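Below, in structure tokens: the form predicted on its own, a single chain.
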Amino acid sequence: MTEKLSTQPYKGVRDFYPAEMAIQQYIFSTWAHTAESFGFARYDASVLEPAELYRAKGAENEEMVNQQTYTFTDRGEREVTLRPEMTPTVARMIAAKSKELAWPVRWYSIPNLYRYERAQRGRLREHWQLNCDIFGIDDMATDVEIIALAYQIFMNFGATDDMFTIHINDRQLMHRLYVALNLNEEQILSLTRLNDRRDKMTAEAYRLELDGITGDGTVSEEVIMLLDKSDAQTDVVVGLAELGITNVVFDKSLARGFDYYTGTIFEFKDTDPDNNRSLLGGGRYDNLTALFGGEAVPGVGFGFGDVTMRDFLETHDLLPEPIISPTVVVAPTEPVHNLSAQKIAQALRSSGVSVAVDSSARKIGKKLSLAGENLSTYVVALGEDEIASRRYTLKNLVDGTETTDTLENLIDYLTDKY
């Protein structure tokens, strides 16, 4: 007997029922709107890329290479890996657009991405994730609007500022500070990785590989009185004050694991303990399109996943209703109008909202309550009278109206509404 497949999807990945698809087109529409509102154009790539692109110096931390990408050899011979993410990808398009493109350049795109590692809480093995970015401009202010930009995504899902905190540093900053202290500049590689994963180690751990770094273990303190103080602000911090965002903490143990960052960095990182994590990160990186040669073109953004963006609207109660149920059911009496049901769904379509016709063997006053309970605004019933007479009740589910005309001038009254 031949073994049946299981119905659980791939180890890491999720499928999407109707109720799970509402979400995450809610998610996926307020993130689209809220970047087109800053002037944001959308593009898009293939899953596929060459992947050499991610062993290209600077592109990502080894583990990532090695470890956690998706990578097989085609039949043509060539080795291909599934984005693991977007950044690369769009320094591509950029650098070869490059003579072409009037700066600055605002892009945004949704994007699936695959990485091979352990799924927890926050992390999958595919997730789509916002990518926001801006080319061409090297200057403070495109970094404050790209962190505005970040904010006002939690302002357009109902969030308030206590519900998240913005943390910010300067890798410029930080390497003259390290440098200040003597370190070269592969213990200060080493140091930016490590820090990376300062708020995943306890204080003992973190002290022993700090130390295996530097040699030295006044060193390492005099680093660990440099991460904690918090005797400075940057540009950043204080125009981000000017639009009247606050909620910013200049954090000198922010690192991000990327080595392509150069300049200013930042995480939005959830305040409720039951959701204790980085929501979304990004930062400048003025280097990367070199790779692919001529100029270096100067580039800001953040990456935001669906996963981590999902986590915080539920901790925070901020998951509208998922309204996945046409706006009118159309429910026939009998099995005999499930023809003359579609027709008049057909019709009241043309008033711009969604119909649908229950064409199940279930009775009229078991069709009538779940159209209630799925949600769904309006009901119409059509049995003989209906038909006979072309008149027909259009009956308010929320509070209990009904209006009885003609479909013509029941479509009016939809066009109205909708």
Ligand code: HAM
Contents of the next structure:
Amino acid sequence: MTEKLSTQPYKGVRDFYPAEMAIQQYIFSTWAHTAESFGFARYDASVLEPAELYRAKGAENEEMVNQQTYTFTDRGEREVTLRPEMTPTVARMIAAKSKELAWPVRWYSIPNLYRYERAQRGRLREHWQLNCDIFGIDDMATDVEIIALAYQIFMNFGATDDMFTIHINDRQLMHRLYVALNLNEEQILSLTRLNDRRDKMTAEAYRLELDGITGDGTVSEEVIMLLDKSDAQTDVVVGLAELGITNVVFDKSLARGFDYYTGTIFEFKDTDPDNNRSLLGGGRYDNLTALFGGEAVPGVGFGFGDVTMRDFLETHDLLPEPIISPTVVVAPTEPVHNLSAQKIAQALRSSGVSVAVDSSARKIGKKLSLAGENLSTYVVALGEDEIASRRYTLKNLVDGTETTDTLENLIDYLTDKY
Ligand code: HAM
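Write the structure block of the form predicted in complex with ligand HAM for the protein whose form predicted on its own appears above.
Shown next: the complete complex, the earlier chain at its head.
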């Protein structure tokens, strides 16, 4: 006998059964309406990109390109990568139209991204990521705006300030501080990449790699002191306070994994120790579009993953009960009435509510209780009497009230309600 195929999805990706999809949709729609409330317009692109997009100098993230991309050769010998992030794609799209666009450009997207990661809490091989970016302005007020948008997303999900902290750092400032310690450009790049992994390392392992970069124990100690001392305030922190956003820390140990950031960088972190991953991350990148020739357009933005979003909402008990059932269930008492039930359902839908027929062989009592368990609001039982009298009873499963009337009047009733 041949071996049976597994019903499991590919490692590190998810199937979305309706209950999960309802949560996913709730997250996506809250993301979309928050971005749109800030005047952002939606864009998208293909998941397929030429592999060189992620290898170009200045765009690369060493760990990502070498270890984390899904790259293959197509039938025409082209190297193709499933996009691991959206920023190079949006930079490409902006660069292609830079002559026509009216600056500033505020764009958002909810792409699915692929990274060959070790699957663990908060990290999968396919995730969806809200990307919000502003192009064309190099001004700290724009950095404030993009962080305020990320903050507003949390508010729109019902979060409060104590549930998360906004960590902010500045690549330029860190660069100046490292130069003052006599570190050269190559050392600064390696150190930034190392610092991005610091949270996941023991102090000893970190120190060992740090010594490898500085080549000098005293300098290493100064680097550690510098990172652990929190003193500086930036314009961005002050600007956020002006907007009433104060769950903010200036955090010199924040590094971010991508080489392309040139100024402000930020991550939002959950304050609950059970969920201590970065929830979202972003920053200012002023040179990325220059990779495509033409002039550099300044950009600032962030990416927010659906996995960390959902972990956050679950950790803080902020997920509403997903409703995946129709508002009205038409329940024929016998299978012979199934087709009549379809006619009634079709008519009721003209009121704008969702209506489905329970065409199973279950007993009518079971159909009614199931509709209630599934959180439908109304049920219409359909038997000989209703068909003969052309009067139907719309039963409200929430408060138990009943309305018996003609189909036309029930449609009017539902239209008024919804
Ligand atoms: P990133 O820090 O790599 O940044 O990812 C941003 C967010 O995406 C993370 O904080 C997390 O929520 C989510 N995320 C990343 N990798 C995974 C994964 N393997 N599984 C689940 N969720 C994940 C970027 O991607 C930048 N391109 C963001 C950006 C946009 N910067 C400027 N504009």
